[in-house]
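Next up: just one chain, as structure tokens, the form predicted together with the partner chain.
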Amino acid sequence: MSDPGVPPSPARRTVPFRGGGFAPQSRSWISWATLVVVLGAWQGAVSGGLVSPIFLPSPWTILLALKSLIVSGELWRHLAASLSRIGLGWALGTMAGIVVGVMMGLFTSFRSGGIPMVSALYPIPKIALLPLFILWFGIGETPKIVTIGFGVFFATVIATFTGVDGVPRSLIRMGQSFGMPMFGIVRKILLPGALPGILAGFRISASTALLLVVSAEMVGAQLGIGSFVLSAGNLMQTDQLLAGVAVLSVLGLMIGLLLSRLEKWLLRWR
């Protein structure tokens, strides 16, 4: 039923709109356009003589450097060396980190002992430890993998045990109320419940691994994208340096994309 008979009045006006906003969206064409504009401005600044190519090589020369890296096949050898280090270091650090993180999420003794250890060791710059790492692990693949694994480990421990903490206690009580054994509760309730947190930690630990590959390859690496970047820097080959850095960022982007996929698939229940 409507209310008829309300006479139109000259003083009647629309209620002013006050909602809207606060809902940013991601539009891929804007992302691409931003990239194009930034690269264009950069190229323009160098070509136009505003910036000396000694200080900032143009995107075009970087592209050329990249092309020669690809054509000579050098890029793949560097990538293969780095990816195997990143892969191995990340996998080992992640596994150890999840185990320790779960222990810290479960047991008072691990938590009390672990938290100060993690807080004390996490911020240590791994480069400061390199001379010791060389004494302990030599100069082969081990110290490189350990360096990466070390950084990944701490990031994962923190993500895991906050993830475990975030699992609602009511779910654990539920498991106990059905007489589930301890291990079953960890495997079927705690770990899946902590998974969103652990996966968020993967993002951080994957970027950490990429960051650390440069430090890791400071020690006696002949091959690897990190050692390539380092030596290009030492040799003042700035176009090569930035080509290497570009490869690292593309790698970071791809790993991020991969993790997004993984997240979407593993957390499809959300």
Partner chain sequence: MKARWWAACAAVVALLAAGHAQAADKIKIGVLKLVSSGPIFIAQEKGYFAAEGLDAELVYFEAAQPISVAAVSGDIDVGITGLTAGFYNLAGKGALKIVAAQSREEKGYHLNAYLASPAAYEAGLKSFKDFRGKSVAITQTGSTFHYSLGLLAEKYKFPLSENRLVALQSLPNMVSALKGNQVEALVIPATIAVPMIERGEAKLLGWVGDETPWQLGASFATPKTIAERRTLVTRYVSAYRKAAKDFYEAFLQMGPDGNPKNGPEAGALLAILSKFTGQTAENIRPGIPFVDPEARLLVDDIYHQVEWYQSQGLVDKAVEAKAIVDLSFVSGHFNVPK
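Just so we're on the same page, rigid core means the largest C-alpha set that superposes within 1.5 Å between forms. Numbering follows the first chain given and starts at 1. These numbers were taken from a predicted model, which means no experiment stands behind them. What changes on going to the form predicted alone:
Shown in the overlay between the two forms, fitted on the rigid core, is a CA shift at G220 of 2 Å or greater.
Please move on to the form predicted alone, as the form predicted together with the partner chain is already shown.
Only a single chain is listed, so you will not see partners or other molecules.
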């Protein structure tokens, strides 16, 4: 029997968990469903006569044009030329950008001289410098590769410098207190700490390289996806043009997938 002087205890109830932290979940079916809906509406609009196939071919027509490019081998010739330019330009620009970015993050003199230079040169459209590079290096592959590397360089410098500058200084002081040499501090503390920022910069620089290679090939190239798209546009072959655009889109998705795999492998220690 309960004591009449003690108030009754409140009824127990279950409180829902509120600490989800806005954690995103992967729902790939939504991506595929959205793609199917968009392509279906596009195909229906063209087939129903709402959109002229001259100005906007249907997805099926673009797929047939892409098939003819694959069968004839023309796609592989253009794709091989573009990938070779992207690969070499991106590699050169990335290596130089990482070195300069680390130096700017470590040394005051490099930081004081580098930040104004990067701030002044980064906003310049790199494709505008292609005629100058042609005057310097002649007509050929070198001006295109230099243009790509120049654009990749600045994006990598900014990402690397920001990543190095964001490493907690307490970790660096701890390494110095244990007598670690400068190279050991850079290799074991600075670079691992800055690696997420550097890899994020890779995504930006890879997109920059893809944009620049298309622009450079439109200015002066006989082979390459950019040259193919420009030629198809001049001839009003819109199905061929959009087939080239679709190849660029797939190429961008594949580069993003490769960078995601690289990020998981390099950051597996986290």
